[in-house]
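The chain below stands alone, shown as structure tokens; this is the form predicted alone.
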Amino acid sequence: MSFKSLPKIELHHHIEGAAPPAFVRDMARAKGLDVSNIFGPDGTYQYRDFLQFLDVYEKATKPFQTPDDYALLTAVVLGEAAEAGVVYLESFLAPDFCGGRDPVAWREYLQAIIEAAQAAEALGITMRGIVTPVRHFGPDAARETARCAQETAGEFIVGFGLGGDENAFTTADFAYAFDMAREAGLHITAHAGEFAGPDAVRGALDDLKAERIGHGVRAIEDPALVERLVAEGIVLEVCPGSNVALGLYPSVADHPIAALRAAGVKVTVSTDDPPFFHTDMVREYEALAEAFGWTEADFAALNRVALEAAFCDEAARARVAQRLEGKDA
């Protein structure tokens, strides 16, 4: 069974994780820089653990310097989205590495990204951003993140993110950045319950107030939990590529978003960073169907639990709806 042109909606996805090994080596030789470091002798990402992806991902960000850098990405990023079937996108993006936190350079590189967004529409992808301040570098930093995000909340940016080193700082530390962008209305999300465990997820809940869940997967650990995010209908944006290539499960078969699913949480399928755990949306689909036997219609039931969490405003769901359906939007 092909997957590639089933149509498929993205809810996990950090703009700089998706670029290709090639695309950075190219952009950091016009800039004299060197990034070798972070490759491996096959010329893709190298890492041993988390902590070093962390660093490696960060390496990988030097080369993207100026608005139009950054324009360039999101259209190469896009293409290969939709390549893969992607009609709807919200990807993760991070005023650190945009303008250093300014307000004025952070408006120069988020206008760059949406007109490249904007001309990506003719591929059939709609993008959507959630400004993400990076846990490890502190509550202070995310003050600052935050209050690019109250500025340009909108139509383009929907939500409000935290992404890093899970076990920096406590979750409560960032309530009050999260507060800020609740009150600009931008929908929350929290990288929680991949390299913590339950209590992550319930600290992402409590203290953050968080309408998803990046990963969340160790939730499955808390029969407890578990029923409050189906109580709650709490949506896991859920990376099986990812989980396995850091080393979190050793194998899609071993992975608990079929548990998750039938326990009644609701779940959707993202690629997190493809290029650094080789996959793209078509793999993570031939990988569940094969682990777990999931269907054309699993997926598609898959999908319409991400377009009713998709953090856009009503027209854009439409248009996404119809493409899901087929139809040309």
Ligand code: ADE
The other form holds:
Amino acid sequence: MSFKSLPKIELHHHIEGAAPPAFVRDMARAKGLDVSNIFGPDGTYQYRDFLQFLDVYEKATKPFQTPDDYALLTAVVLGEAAEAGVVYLESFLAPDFCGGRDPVAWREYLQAIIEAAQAAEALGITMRGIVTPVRHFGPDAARETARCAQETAGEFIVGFGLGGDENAFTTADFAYAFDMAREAGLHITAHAGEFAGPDAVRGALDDLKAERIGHGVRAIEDPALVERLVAEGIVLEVCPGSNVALGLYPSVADHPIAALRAAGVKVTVSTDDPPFFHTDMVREYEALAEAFGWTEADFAALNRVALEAAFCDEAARARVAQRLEGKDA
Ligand code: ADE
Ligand code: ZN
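Moving from the form predicted alone to the form predicted together with the ligand:
Below: every chain and molecule of the assembly, starting with the one above.
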């Protein structure tokens, strides 16, 4: 069995961040927009560092202007994920980019995304959405985003997250928005411990009551925090290729995922924004196998952790469990 045909669960993925460059260029051309400055001479996304990556990311969202655009984007992205063997995907959806945080417009975007996701079930992939404010847009915008999340929490929208510049504002500034989301029954995750250190992870746990942490890899710098993650069963959504591409670690072999796993932390593997980082789930598995000697049995174990940590309801979890065992469901 190649890693391609191995069934996979992906818990950390941004819908716009998964847009293939050619798709963004086509969409931009159709809208009369010039997005050439976000691409390098080889046609791939080009950025120098994390903050410029966030800027390029935002510019790449500009051509997506209607619910139909998002339906098309979702179809393309789910097709590619299914091709890489992903059977269950949780994707971050940002009302900032889908209707400008207006709850009425957001519902229309979401409906289009859900219809595309339902069509992709035929490919053997199930998608769920995590509504996500953009941290550097600030706490007031996050509260408006939480309102969108509250109103659409349900079978498809299962979680609330936090992306963007981890060094903008404090986690406590977002506590109110996260309380709103939690009270609406949503599960909680937050990017932390990617471009800020262990204290950022503590903030996500204490202020936002995160059940999972996006990245969280810099917890490795603080043994007491690693112990806490183990004791509390906190799941890390680790994206090795993303961390290497953004310069956190020189190579996957230098990445702390293996050390975190060996310490007993619940780690999972995701792509984050696949074309931005020249990756997909097959490449992630190949790189981990090469760096750490991980085998199919290791990846099966990681996928069981991910299955348990998925924010979906039990009926969906049971269907995905069947797929992990290679059964049609
Ligand atoms: N948005 C998209 N990708 C992200 C990342 N790796 N960190 C923070 N925000 C993001
Ligand atoms: Zn991310």
